[in-house]
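Single chain ahead, by itself, as structure tokens, in the form predicted alone.
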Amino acid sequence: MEANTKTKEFLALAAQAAREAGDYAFAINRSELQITTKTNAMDIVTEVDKRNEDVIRATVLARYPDHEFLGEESADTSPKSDRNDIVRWIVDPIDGTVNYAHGLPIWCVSVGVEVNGRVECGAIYNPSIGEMFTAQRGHGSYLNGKRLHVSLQTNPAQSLFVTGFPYNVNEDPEHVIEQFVKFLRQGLLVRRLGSAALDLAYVAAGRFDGFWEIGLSPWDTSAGQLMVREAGGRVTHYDGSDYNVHRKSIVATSGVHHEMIMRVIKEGQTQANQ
């Protein structure tokens, strides 16, 4: 089976698994949620996160038992292989768990598929408003079947940006607070939604002109970063190097304001160190 056909099959399964998990989570009554915390009291998890990840993992491995699985709740629990055609499913069963637990409809299920270390396709599903974002390398990004393109806005004053903070924001890692203030002092419009996967999908859809954040994990960005690229955008790390989902910082933009965002980030870091 040729690689393109395989990738289409992976994407179909990713979208199916994301939709089923998202619809299940959406149907759960908030009063029924059992909420626990991880190492940081702000980093919560529900039984739905765990259930969704288990179900997605079982669905994937039933179809592709030789594939690997990297999930937020279980990490990588699949057997490693020495083959040179490794396929790894990278899953966030609920991205935006804090929003979800509070009944705020800004959360999603994200499923990315990495082949030989490169993400080839992915799906992000927000059941609250019925939006399914999909992307396949070389074939574009889509929202409910309609092709996406990043924003064409060139005026930063008329652009809309989004960022996020790590759970230990109170410790000001890498001077994220100073960086955020620097953006505000530029007079830029900045939002903070609480779901990095949706932030990226919205950059791909042209709703946001740029996104930056540190402290993210592969399951936060695997599908979304590909969507931005396939919609004509640019994705790098803070230093401008090409984005790798296994590193922590990300800047994703339409391409127009990319250098400006990296400059402001650097200025914020420099000012904090003075």
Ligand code: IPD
The other form holds:
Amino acid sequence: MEANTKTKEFLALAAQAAREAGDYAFAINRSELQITTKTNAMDIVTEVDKRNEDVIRATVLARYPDHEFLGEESADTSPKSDRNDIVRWIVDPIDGTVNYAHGLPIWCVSVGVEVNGRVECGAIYNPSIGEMFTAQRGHGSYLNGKRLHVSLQTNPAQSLFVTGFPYNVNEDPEHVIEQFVKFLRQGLLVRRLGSAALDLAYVAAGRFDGFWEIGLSPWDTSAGQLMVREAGGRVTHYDGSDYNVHRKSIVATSGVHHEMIMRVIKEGQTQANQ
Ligand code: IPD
Ligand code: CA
Ligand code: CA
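Moving on from the form predicted alone, kindly provide the form predicted in complex with the ligand as a structure.
Full assembly next; the chain just shown is listed first.
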């Protein structure tokens, strides 16, 4: 089968799996959630995160038994091989679990599909407001079927930025607090939503002009980084190198304010080290 047709099939399944998992989670009564902690008291997980991941894995592997699966809540138990056509599904069963557990409608299910180490397509679904973001490499990004383009805003004062913090922000190992302060002191408008996948989808949709964060994992960014690129934006690491989902830092912008964001991050870092 032709690669493009295959990728289209993957995207259809990614969107279907994200929609089913998101709608399931949305229907759950908040008071019934069972919450446990992971790396520290702030880093929580619900049984819905785990159930969603199990269901998405089962759905994907039932259709494509030889594909690999990388999900946040489980070890990667899928078959490994040295073939050069490896397809890996990278899944965050709920991105924004803290928001979800508090009843805030800012969370989503994110599914990215990587072929030979490169993300080819992805879907991000926010059931609370019925928004399905999709992207396919070379074919653009869409919100509920409508083509997306990043923001065209050139004035930093009229732009809106977003960032996120790792669960160990109180220890501030990467100087994210100094960096955040630096942005505020520049007079920039900055939000913190609590869902990295939605942050990226919103850059693609032109709602945000730029996003930066450190300490993320492939499941947070695989679908969203492709969405930004396919909507005409730029995605790199803090040092400006081409973004790779397996590395930790990310800057994703419309392109206009990319250098400025990298400069402010660097200044925050330097200041913290003085
Ligand atoms: C988190 C969210 C949050 C980001 C954290 C992530 P989770 O994912 O994406 O916005 O700041 O770094 O870990 O735990 O809700 O899946
Ligand atoms: Ca996440
Ligand atoms: Ca998660």
